[in-house]
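Take a look at this single chain in structure tokens; it is the form predicted alone.
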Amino acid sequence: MNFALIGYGKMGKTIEALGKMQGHCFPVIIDEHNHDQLNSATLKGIDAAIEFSTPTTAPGNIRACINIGVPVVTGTTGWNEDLSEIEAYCKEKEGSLFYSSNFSVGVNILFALNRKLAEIMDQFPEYKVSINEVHHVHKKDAPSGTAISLAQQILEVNRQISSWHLKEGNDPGKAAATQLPIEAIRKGEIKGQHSIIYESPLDSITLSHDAHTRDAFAAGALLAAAFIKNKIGVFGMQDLLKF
């Protein structure tokens, strides 16, 4: 298949390398130096665009692809406040958008387990829930999109909490009793670690995922790009994996 890459950082390069091993082609690569090439002439013959850019540029890139009529897969995080508007725009224009805060199959298994555990733990208010995530020092957003997705899943079913709160430094006192604290750590070149911890005075329960390589995210993004070809609507990993 012919894919366009929008954003050519570490993730873009990883997707390109893995995709070529799978037999895909990347005739169009767009980054900050040639952004003016994001147009219908350049993207002619492209099966899908894979977008991993920045929180400030992602919404505009996605709109451009929808306007051109090219299905777009995006894994850029940090722009959640615009997501519902972009999804509505995609439906209005009868475009094709695949969004996920994390394309790793393992993380999406974690999402499924997190949702089920949250339903169980809502019956045990003595357990206080928190989330910890660790990423490389180059990551621009905090908390990660994956951590926010995990928190939102818990908020849907946990009657003890009403919102999540980014824990600042080592100060746990800023989160109210009705808030879910998220600790975001930026360290070294860590690809991504996420843990959900339920702690009571007597014991604790932890769900966790540790990404060893960016290939896990790239593989999922390529599956999504193949999946979305010739489809109309807004899709996510649940549609692809059907857990």
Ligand SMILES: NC(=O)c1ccc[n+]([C@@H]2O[C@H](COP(=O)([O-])OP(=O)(O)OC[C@H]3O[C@@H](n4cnc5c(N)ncnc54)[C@H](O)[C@@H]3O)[C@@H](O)[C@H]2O)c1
The other form holds:
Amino acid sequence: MNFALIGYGKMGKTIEALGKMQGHCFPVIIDEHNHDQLNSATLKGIDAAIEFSTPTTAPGNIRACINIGVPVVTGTTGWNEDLSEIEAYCKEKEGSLFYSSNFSVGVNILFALNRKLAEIMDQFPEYKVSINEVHHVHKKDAPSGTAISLAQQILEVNRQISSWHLKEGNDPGKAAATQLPIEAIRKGEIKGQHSIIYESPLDSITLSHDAHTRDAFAAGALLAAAFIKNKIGVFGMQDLLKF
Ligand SMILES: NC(=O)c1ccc[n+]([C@@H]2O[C@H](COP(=O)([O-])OP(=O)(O)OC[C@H]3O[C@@H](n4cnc5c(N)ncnc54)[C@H](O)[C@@H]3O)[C@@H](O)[C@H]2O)c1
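Now that the form predicted alone has been shown, please provide the structure of the form predicted together with this ligand.
To see the whole picture, the full complex is given below, headed by that same chain.
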């Protein structure tokens, strides 16, 4: 298939390398220096665009793809406040959008386990839940989009807590009893580690995922791009993996 890459940083380059090994072509590559080329003439003949840019540029890039009529897969995180508006815009324009805060199949298995564990733990209020995430030092947003997704899944079922709270630096941050604390650590070149921890005075239970390579995200993004070709609507990993 012919894919356009929007954002040619660490993820864009990883997707290109893996996609070429799978037989896909990337005739259009758009990055900061040539973002004015995101138009219908450049994207002619493109089956889907794959967007991994920055929190400030993603909403505009996605809107442009919807306006042009090219299905768009985006994995950029850190723009949650615009997500529902963009989803509504996509539906109104009968466009095609696939968003996931994490395209790794392993993390999506973690999401399913996280939901199930949250249901069970709601019966055991003596356990206090928290989330810990570790990423490379270049990451622009905190907490990670994946940590926010994990927190939202817990908030949907846990009757003790009503919001999440980001711990700032080494400051314990004093999360209120009704808040789920998220610790975001930036260290070296770590691809992405997430843990959900339930602590009681007697013991602790931890679910965790550690991404070894960016290929884990790239493979999912390529599957999503093949999936949305010729589809109309708003999609996520639940539609692709069906568990
Ligand atoms: N959903 C997932 O599975 C997943 C996995 C890894 C990373 N991410 C997220 O994807 C995003 C990109 O990650 P990365 O590691 O590749 O970052 P990166 O900083 O290496 O690359 C971002 C690229 O976007 C480019 N850019 C800036 N302005 C642009 C514009 N207007 N149009 C197009 N490109 C523009 C930059 O020049 C840069 O090359 C981040 O938000 C990150 O958190 C998501």
